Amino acid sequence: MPAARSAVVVGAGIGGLAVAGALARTGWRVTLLERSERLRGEPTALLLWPGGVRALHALGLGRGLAAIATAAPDRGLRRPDGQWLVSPRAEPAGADREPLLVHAEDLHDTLFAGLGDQLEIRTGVTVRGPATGDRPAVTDGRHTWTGDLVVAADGLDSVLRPRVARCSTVVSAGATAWRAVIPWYRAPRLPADLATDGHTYRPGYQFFSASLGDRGSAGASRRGGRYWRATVTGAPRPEPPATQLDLLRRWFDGWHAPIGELLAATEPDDLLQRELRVVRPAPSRYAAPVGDGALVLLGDAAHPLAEHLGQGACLALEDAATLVAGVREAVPGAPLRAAVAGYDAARRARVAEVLRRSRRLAATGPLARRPPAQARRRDRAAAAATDWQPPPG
């Protein structure tokens, strides 16, 4: 067993929670720093592609997944008038090929439970950047936290990214997404023969909806309901949520059922708005050596994606599984630096493949103009999201 090693994880999102708990379970002394006053997930849902599911199992966190996740198979592709551009598959692709839908708060609870009691959690800490010295360290301007490894899981606006990728900056992707989960007690009752799930496209607009569990029971999710996501070309709206919701109802007026019904059942407090942004140029590396240790980028701090496949959370989980497998037995010095270099190479190759496959599938692309070609691209991008396997370890 390696001598005691220490890690500082900055950010308690999905990737930060996953890597902090896994490092602690493999013998690292971990300090988790979070800007918010308490740890909590977002009141929305997200897709977990098979790569992300495998990462959770590799991290020892997959046991309870069946209790909180709902299968989200391919439901085809439609125009706003309901005409099928690509019909749903007659046969499911299989459990190892289809994504799962999970409430983000349920996943957060699972990851939080996996933290255990072998790490220190500090909330209300706003990290300002890396600290100077011959060991990896971060500071909030008053206090400094030092470790053999610093993991920057602090999101798209990472304050630690410049230490690794100085030339990369955050820019708008030219679109904004809105998401909501309508709880079952408010969700509209829809005809049994109505195709309720799936994607609908028009140039500049996208709408996706899916069910979280089943009405009238706990279903597969402890927080069930109907989830929807709308993506529209343009900047985020400065108006209050009630006005934003009125705009969405106007923009999607006349689209096929149940889109109007879902928007009508949504309340302003359900709504989450997020501008889609990316990092340009993409970081040329995801890790930098510091003395005998390293500073590592993970999740959106390394590779934020604006594409519609919902790969952000999955790639963060893959990052965590890859990093933990690499540093499990590594001690500070050459072994740790070599392990981190391996993580850097593996993750840059993986993300480049996902980007190559999915860049042309940006949510605001003109899918309806060439649906067969775009459907083939979508299938190839989905394959890239599916085929990842965790490293041995």
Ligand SMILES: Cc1cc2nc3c(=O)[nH]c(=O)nc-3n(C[C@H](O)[C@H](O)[C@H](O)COP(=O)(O)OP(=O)(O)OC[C@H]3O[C@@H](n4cnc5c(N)ncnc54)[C@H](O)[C@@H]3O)c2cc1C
Given for the second form:
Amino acid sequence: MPAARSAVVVGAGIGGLAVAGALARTGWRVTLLERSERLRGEPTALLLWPGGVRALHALGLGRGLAAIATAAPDRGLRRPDGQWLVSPRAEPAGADREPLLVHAEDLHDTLFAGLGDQLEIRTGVTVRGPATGDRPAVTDGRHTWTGDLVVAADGLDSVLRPRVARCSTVVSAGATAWRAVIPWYRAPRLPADLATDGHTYRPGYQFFSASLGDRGSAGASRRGGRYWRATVTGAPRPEPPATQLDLLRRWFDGWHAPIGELLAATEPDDLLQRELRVVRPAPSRYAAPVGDGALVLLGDAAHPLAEHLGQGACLALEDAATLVAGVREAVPGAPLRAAVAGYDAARRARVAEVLRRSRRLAATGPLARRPPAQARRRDRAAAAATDWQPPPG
Ligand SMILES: Cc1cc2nc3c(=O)[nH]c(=O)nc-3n(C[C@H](O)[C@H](O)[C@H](O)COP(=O)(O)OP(=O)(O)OC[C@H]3O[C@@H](n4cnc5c(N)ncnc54)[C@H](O)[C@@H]3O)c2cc1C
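Moving on from the form predicted alone, kindly provide the form predicted in complex with the named molecule as a structure.
The complete assembly is shown below, putting the previous chain first.
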């Protein structure tokens, strides 16, 4: 067992929680810094692709997954009038090829439970940037935190990214997404024979919905309900949520059932609006050596949002599993720098492949002018989400 090594993790989103807990469990002394006053998940849902699920298992967090996740197999792609553009698969692709759906707060609870009690958590700390010195360090302007490793898991607007990738900036992807989870007790009762889940598309507009199941069903502890996501070309709306909801009801008026029923059952407080943004140019590296240690980018801080397949959280979990496997035994100096260089190379290659495939999908996908010409394209892009295997560790 190497001598005690220390890490400072900035940001307690999915990526930060996953890596902080896993580093602490492998003997690192970890300080987790988060600008919010409370650690909490977003009131939304996430598709967990097989790569993300494997990463959770590699991080030692997979056991609780069965209790919170619902299968979300491919349900095809429709036009607003209900006509199929891509029919649902006749045969399921299999558990290791299709995503699960989880409530983001349930996933957050799972990651939070995995933090253990050996790590220091500091909330209400807004990191302003890296601190100068011969060791990796960050500062909030008053205090400085130093470690052998600083992990920047501070999301898309990362204040630490410029230290590693100076030229990369965040730009709008030209679309806005609204998401909601209608809790199980308010979710509309839908006819059993209605095709309720899946994607619906017309140029500039996309709607996706899937069930989170019933609360506590099958002995599970999950929150339950019905998740939907609407993506519309254009800027975010400045109006209050009730007006945004009215707009969504107008935009999606006349779309096939149960889209109208879902929007009618949604309350303004359920609504989460988010502009889709990407990092351009993509960082040419995810880590920079500092003295005997390194500053490492992870999750949305590292890579642009691969939203077209909704994979950002899964990539963050893969990042965490890859980084922890690499640095598990590494001591500061050449071994740690080599481990971090390995992380950098492995993750850049992986993310480049996912982006290549999801951009190809985006060029013909929901926000494009034409629908995907062939189911094959969707399959190729989805395959990128499924074919990742954790490094041995
Ligand atoms: C509409 C939409 C749908 C999506 N659907 C999916 C999906 O189905 N599946 C999927 O895998 N992904 C999905 N994603 C992507 C996913 O939500 C993100 O990629 C993921 O949450 C990124 O996690 P993260 O930990 O890297 O960053 P974040 O979740 O952004 O966490 C960053 C944390 O850092 C903190 N922080 C920020 N700055 C500072 C600072 N200066 N000092 C201290 N703390 C700071 C923040 O408060 C936050 O807690 C979706 C995204 C969108 C927008």
